[in-house]
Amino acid sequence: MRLDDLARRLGLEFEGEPSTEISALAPLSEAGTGELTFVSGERLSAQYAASRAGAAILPPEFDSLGRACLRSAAPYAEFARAVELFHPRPSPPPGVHPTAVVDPGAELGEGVSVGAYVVIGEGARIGDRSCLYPHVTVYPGVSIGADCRIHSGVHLREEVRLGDRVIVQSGAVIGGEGFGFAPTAEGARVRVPHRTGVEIGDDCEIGSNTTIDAAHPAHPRHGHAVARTRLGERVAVDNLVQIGHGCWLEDDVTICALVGLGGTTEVGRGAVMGGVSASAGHLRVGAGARVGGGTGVSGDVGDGEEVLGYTHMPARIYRRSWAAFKRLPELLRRVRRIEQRLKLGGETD
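Now give the single chain's structure, the form predicted on its own.
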């Protein structure tokens, strides 16, 4: 692809010879003639100077050294878009595979692709150009928006609603029964039914083998008469995540791998939950908050707050505490020496 053509497709300004040919993409340390790379900041200036890359996506003020380049305030993001141009994902053709089972009462939009052994229940609605890969199960009444990609082995349970351009990776289960039991007067327990479904907004991505549980009406959220587990728009959920019943994730939330959210956890807009972190139920992680990897959240986290540790504490205190913890053996030895000297001194007196 010519440099000027690539710039046009990405909507970026370019510098250098317009006819420069770009044939592949590569990291900065490996890029050679004819390959496109990216530079994220000044700390890589020496590596860029030594690079043989045919062109690079550079920040606005970065010195291009007279080489062919594209300019962007977010080079990594634009490089990711370039990957889509050079390595487009093959799309299955529209149509229903002969082995698929589609209830006559289901509605399929224009250009929908239904793969082998897919099952679509009564009253389900599939939006235009959406693609269901092999072995997807769509329960009755499920609604899937336009341009969605539902990968193999996904199960969408009753009352699940997906917005437009949602990606669900292989093995995810959305809308399964939440974990909830109520004790009886005799000391037994009964299962609390979770039947009010899951709602996922536009442009979300759900990772492989992630589970998002349905809610029940005992805990209505945000003025809704009936509770519903809900993810806002542009929410990114990594692999192997458990989102409990009635959780409410606002727009632009990021949930990293192996996170567990207890039932009715609220996560504010733009918040990030680091890998292997977890929350108890019935709490709120504020907008823009940062929960570090491995953190156990046991109470509310304020807007913009950064927390670490188990149980969580302000990140600056946790870091100081951890630094002190590593010095405990040395400090104990010093305390013992001081105690010994005081004891000897006392006996002399």
Second form
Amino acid sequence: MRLDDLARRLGLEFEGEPSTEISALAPLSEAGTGELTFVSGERLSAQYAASRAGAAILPPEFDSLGRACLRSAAPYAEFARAVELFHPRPSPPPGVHPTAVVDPGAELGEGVSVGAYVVIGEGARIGDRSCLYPHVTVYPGVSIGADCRIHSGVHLREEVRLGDRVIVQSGAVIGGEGFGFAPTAEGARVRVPHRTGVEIGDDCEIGSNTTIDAAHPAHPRHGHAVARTRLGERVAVDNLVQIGHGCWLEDDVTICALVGLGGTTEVGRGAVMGGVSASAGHLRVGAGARVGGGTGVSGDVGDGEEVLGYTHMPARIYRRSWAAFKRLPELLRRVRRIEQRLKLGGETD
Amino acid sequence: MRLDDLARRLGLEFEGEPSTEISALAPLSEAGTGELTFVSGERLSAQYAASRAGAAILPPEFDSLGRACLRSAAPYAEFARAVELFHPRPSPPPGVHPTAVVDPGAELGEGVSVGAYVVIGEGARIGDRSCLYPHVTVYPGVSIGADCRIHSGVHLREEVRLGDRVIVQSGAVIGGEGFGFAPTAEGARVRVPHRTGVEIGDDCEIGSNTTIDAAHPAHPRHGHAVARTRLGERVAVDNLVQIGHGCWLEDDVTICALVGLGGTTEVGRGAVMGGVSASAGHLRVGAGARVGGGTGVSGDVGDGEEVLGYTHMPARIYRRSWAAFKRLPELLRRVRRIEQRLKLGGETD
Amino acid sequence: MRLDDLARRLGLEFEGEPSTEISALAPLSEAGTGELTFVSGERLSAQYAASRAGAAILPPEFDSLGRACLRSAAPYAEFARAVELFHPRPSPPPGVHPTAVVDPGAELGEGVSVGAYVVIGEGARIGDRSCLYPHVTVYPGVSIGADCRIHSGVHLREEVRLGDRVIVQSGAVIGGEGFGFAPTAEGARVRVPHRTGVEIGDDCEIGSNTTIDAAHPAHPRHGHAVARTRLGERVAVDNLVQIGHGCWLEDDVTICALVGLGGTTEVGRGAVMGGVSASAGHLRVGAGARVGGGTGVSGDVGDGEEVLGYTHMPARIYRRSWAAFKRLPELLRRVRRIEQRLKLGGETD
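Return one more block: the form predicted in complex with a further copy of the same chain, after the form predicted on its own shown previously.
The complete assembly is shown below, putting the previous chain first.
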């Protein structure tokens, strides 16, 4: 594709030779002739200078050094759009595969695509132009919004509601029974039925093999008629994440891979849970908080707070303490020496 | 539903106006007119006093303040039964879906329900009234007891045996090949075939996307003819749990989400592994032990012991040390100051 | 089976009574009459002396105490082969199940076995003698080598390439969209399309419900034309592992259960990541390195290095510090006492 064509298709201004051929995309450190890359900010000016990319997407004031470039206030986002141009992936065509089992009581919208061996239960509703890949299982009573993309083998259990433009990666299980049990008088354990489902807002993404459990009526309702496990809008959840019953995630939250949210965890708007971190449940992670990878959150985290550690503490304190942690044996020896000098016995003498 | 009807259906005594209408269930802190809640003990008496619930399930001696209530020694368990009444969920009807592929050599009991696209292999046996949701894969030689509920997309590999009333949530894989390899003389790695399966006792629950691996003949047999990975009775396993080859879980064990049990882990009766905890394998967690969330168990844990930490230590010691952990940098400075006062050089000077 | 038959079939020398009957396999500590076990080295000579096994596979110079035995330089590997003899598991027969949906544009090699309800998309290629169990989903453009074994419910997304003799356990998702987003000028988040797939080398094993994400063109290409998430040859990956977009694993790497590799993690040849460990991403774990279970790798790990801890440090240092960790409260008290003796105030006084 020529540079000027690319610029036109992305709706961007370009500089340099219009006929520059771009045939591939590459990272800044590797891009060569005929390849398009991007630069996100001034801190990369040295790498840009050393780069041999055929063209780059640059921020508005960034010095192009006279090379072919496209201008954008969000270079990485435009690069993402360029990926779509160079590696197009057509959606499956609308229509219902002959092998799909669709309950007569289910409703399919306009332009819906239902793949091979999809099973759709009674009372389920699929919104316009949504796409279900092969082997998706939609239990009775599920509602899926418009323009959703549900990849292969996803399981949507009863009473799950998805908004519009929700993407679910393969194998995810949404709406399974939460891990809730009640003790009987004899000390045995009975299961609490989790019947009130999961609600996922517009533009959310759910990763491969992630599990999100349904709620039951003893969970907080947050002003609604019935308690649901809920994700707001534009929540991004990575792979192999567990979201427990009764959790409540506000808009724009990010949950990285292998995170475990214990039941009734609230996560405030825009907060981030780093990979492999976890919440003990029954706590609130504040708006804009950043929970570092691997952190065990054992109580509330304030708005905008950054925490690390198992169990968690302010990141600043954790990092300093962890750096000192390796000096613990030395510290014991030094204190022992001081005690000897002062003719004190230590506690363990 | 009227209060007296509800009481009759739950088999409980009630107090207050028999015609009190109950239309929904709610937590104690939120319940309002027409809503039923529950109180588990005296410690909630203040919250009960402040509650506006239409009716509550109360322990026998709890002061009802003259309000409508039902009496039970296990209020939460009765609330669970009430959830079933207010949010009934009919089971799929008995019968075999026309799209199910059932090997002629498989045996299905009375009243079994087999959903769309279930695949049942040769020699498999499904007990009476068990229910297989769509897309379940039952490999050859599997045996499922009576009254089991196997949700969509579960994979039961060869030689897996489930007892009665076992519930398996969507996407779980039971009986996959364990992570077992043997070194060859040249230092290469060959796979050890794991052919002897998994045995799961009555009334167990297995969570969504959980994986439980099969054993092989070099694993401990615990007095049986052949080694199997085994769960006893009433074991509750949450979502995204890994149970490695040769593990042996006794009755009434609880395994929370994202726990990893390395191979040949024994877990004694009634023990609890908190979320995101892990066992290095080849160790025993004693009966009634409590392994806190996030703990790395690196050796045996005694009966009734409570442990925390990575790697684990008694919880009492861990909590105190962790509280002191944030004071490590301060400690280094204080020791430096003492050494200066005593005109001692520190180790790093 | 007679001892001499067993020896002949395994191609090993034997000692002792040729007609010794072997009917089962067992671990050294449990094996009895008629059972075969193995001994891996001298350190087990006391257990061997105490064993009542009918026969054992022994290293060449190991003292058999006059008992029936087979000789091998790799006893465990031969035991593994004996498991195959005593617990044979026939492969599914070649052929395509009538319910499989195979795109006319897909190519199936010689002797391929395609199970019930497998879906194979356009342009996919399956190599000779490969075996796809029921419910496998093969998206368009996937290529699978020869002699592969793909268990039930595996999802192979677009542009995934598997080499020869690759084994994938049930429920794994290979090639899902990575967790990659770009910020727009307004601060919103757009998804970066991950279109360039995953490449998995010969003889790899992927565990149950493991997720491996596809890459996009901004990931490192390692000298190739396009960036892919890549596993080399003979890489063994356990269950419930997350391998993020752009990761690059060299030959003979071992990844244990519940490991999380953040995007763009490089793992050098022969390195081992212990269970539940994790990489923050954008780092290199050196060749032959050993990352202990539960470790949080937050930066490069050198070749052959052994690390532990969250965040990681050399194992030797971590172990000593962790042993001293439980003495932190004691240390604070001892320093307080010293300060009092020297009439110094502490920092918190």
